[in-house]
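Take a look at this single chain, the form predicted on its own, given in structure tokens.
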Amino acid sequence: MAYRETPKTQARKADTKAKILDAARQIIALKGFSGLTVATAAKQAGVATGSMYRYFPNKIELCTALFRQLSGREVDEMRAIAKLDLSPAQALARCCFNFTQRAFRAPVQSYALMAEPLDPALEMERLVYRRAYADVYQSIIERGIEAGDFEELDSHTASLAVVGMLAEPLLAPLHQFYCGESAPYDSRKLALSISRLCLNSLGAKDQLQDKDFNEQFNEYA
């Protein structure tokens, strides 16, 4: 009779895996995926490394776990935002708040995600994520060309634009906080800078006044 295991041994290996994600999560957050191992994560989880090979067979393979659980958190932020009761400015504006705001919360566990060299595989899944974010945006993109907020434009270039617009101008910022160089930094100011630019970019320029900007940041402070 072939072994089927219990409910309560699902239960402990699903604890343990999640366990040593957490654990590998902390690490990024201080070193970033280049100073994740396969050891120092069993280590930081109470792990026999022996027993890590049980739920990860090799270090890309818990890379990618990790990195898909992380981007995965952050994409459906931004889903979240999409399905509010808000304008697509609005919602627009939400999504570059929340994405700078979370960014600096977590700078080098964001580089990494973001921009560190990474192995080819890792790439890809960077490149998957990307696309999810674009699907988002171009989703309240469309909303804004029907409601008439943006311009009639390829709302599909529109929404990869976006995405390089939200997540480049944060690179050199965060490379500081990767590299331990980092100093005190607005990233309010920041935030502001890049939701007014993508909201001119789709030519919705004077969908928001000021205050509704201090708004959208008193809701992520």
Contents of the next structure:
There are 2 protein chains.
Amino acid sequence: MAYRETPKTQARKADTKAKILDAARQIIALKGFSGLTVATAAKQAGVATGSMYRYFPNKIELCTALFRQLSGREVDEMRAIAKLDLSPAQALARCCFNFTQRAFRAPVQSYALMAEPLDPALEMERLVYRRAYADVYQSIIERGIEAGDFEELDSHTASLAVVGMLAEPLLAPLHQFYCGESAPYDSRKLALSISRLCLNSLGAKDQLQDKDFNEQFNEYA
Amino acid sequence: MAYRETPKTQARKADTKAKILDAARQIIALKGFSGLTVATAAKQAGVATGSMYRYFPNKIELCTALFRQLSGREVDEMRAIAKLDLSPAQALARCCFNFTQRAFRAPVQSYALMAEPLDPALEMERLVYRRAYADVYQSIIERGIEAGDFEELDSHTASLAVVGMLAEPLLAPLHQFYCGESAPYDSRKLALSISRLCLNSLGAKDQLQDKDFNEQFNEYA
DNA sequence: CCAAGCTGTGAATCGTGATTCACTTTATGT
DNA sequence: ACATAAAGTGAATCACGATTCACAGCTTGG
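Given the form predicted on its own above, I would also like to look at the protein as it appears in the form predicted in complex with another copy of the chain.
Next comes the full complex, this chain leading.
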């Protein structure tokens, strides 16, 4: 026996794996998952088709890894906001603005994660991440209810409703990008409307003043 | 020349077309679009695979026709509610209850229409019908704003948010049905929570009394 | 009854893309 | 340098369903 794994080969292996994932991400960002074939991803990553299978057992696993990586980042972003020292209403408003802003920064990728038709296995992942978003919102909502800032309501359903409220209005414009018909779109106004609707839905009347919204609105780059 | 179409042959043709659509619908209702192949639909309809192509130029057109038929019914249901002589708040609440109730009556079919991964051409149709739902809600919302029952807000975004609020909380349970893991679920409570959230989001505080909600809640079969 | 033109059939064909595999190249430890 | 085990390759294979097509059975007006 003579060959053994070394830190060096392990590092190279991890590197290539990351390179493949990044290549796949670039494709997603441009064409969505529908444009991602093993062959194109291989070419983009600069490896042969067959090599892909040294790093991922099959295409689904590759896609799943990518999906988790990208969705994970987004959810983490929301988690980070939830951890800031903000009132529940402020936290939620900021989530609305950030989510919208980030979606429009990488519209095709966002569409791919949020709504593009996917393999059933990935659809399952999508549900998991929706639930993860909802968990973040639910914790904020419960904090708000305890503080008396929000109405007493079913925080579980409310959190899912927030997920829906946030995603649905973005879908049509994001789909445009996905189809390559990018029209200019005032996503800032959209975020403003959505944040109002979200807070209203929780009965957060008077929790945020116009100035709070305006602050978010103006920070929105 | 000797052959010509007659009312009789036209009727037979229409009949078979309807039979095929209904066969497809049955499959959707059981397995979703992913279970719908030209071959299985043909067998279910009692015709040969090749015959399918006498009635629909290709699978996409068949699916599109089916999708339109089923989604059309659902949207019509909402339109009918919008036309009743109800206050905007009552109309919206009723939409929430009806939508939820109908979704759970045919859970797999509803999941298929609302969220199952589909061919891009069908995904386009889905967007169209989401917009159609939103149009109905928007008309109600605008009525509510004019009447001073709802807050002044962007009715376009609000209508989309309502679509999202209504759909998202149903998704996880409906997906369970789609996966064949049907767990018992109290959809009535869900409808109640959702209707509260919807009305809240529009700033419809005090538009509906508890008794209004209870009425819907109790009518829910 | 006949010719013309539908409608019905289902096995064979086709297209798409994932996956495999026999072979080459590279890395490792003795 | 050598034997061994991975990693790299890309053309060939495979799987899955939609679609086609050559032929058979009906309908119709003349």
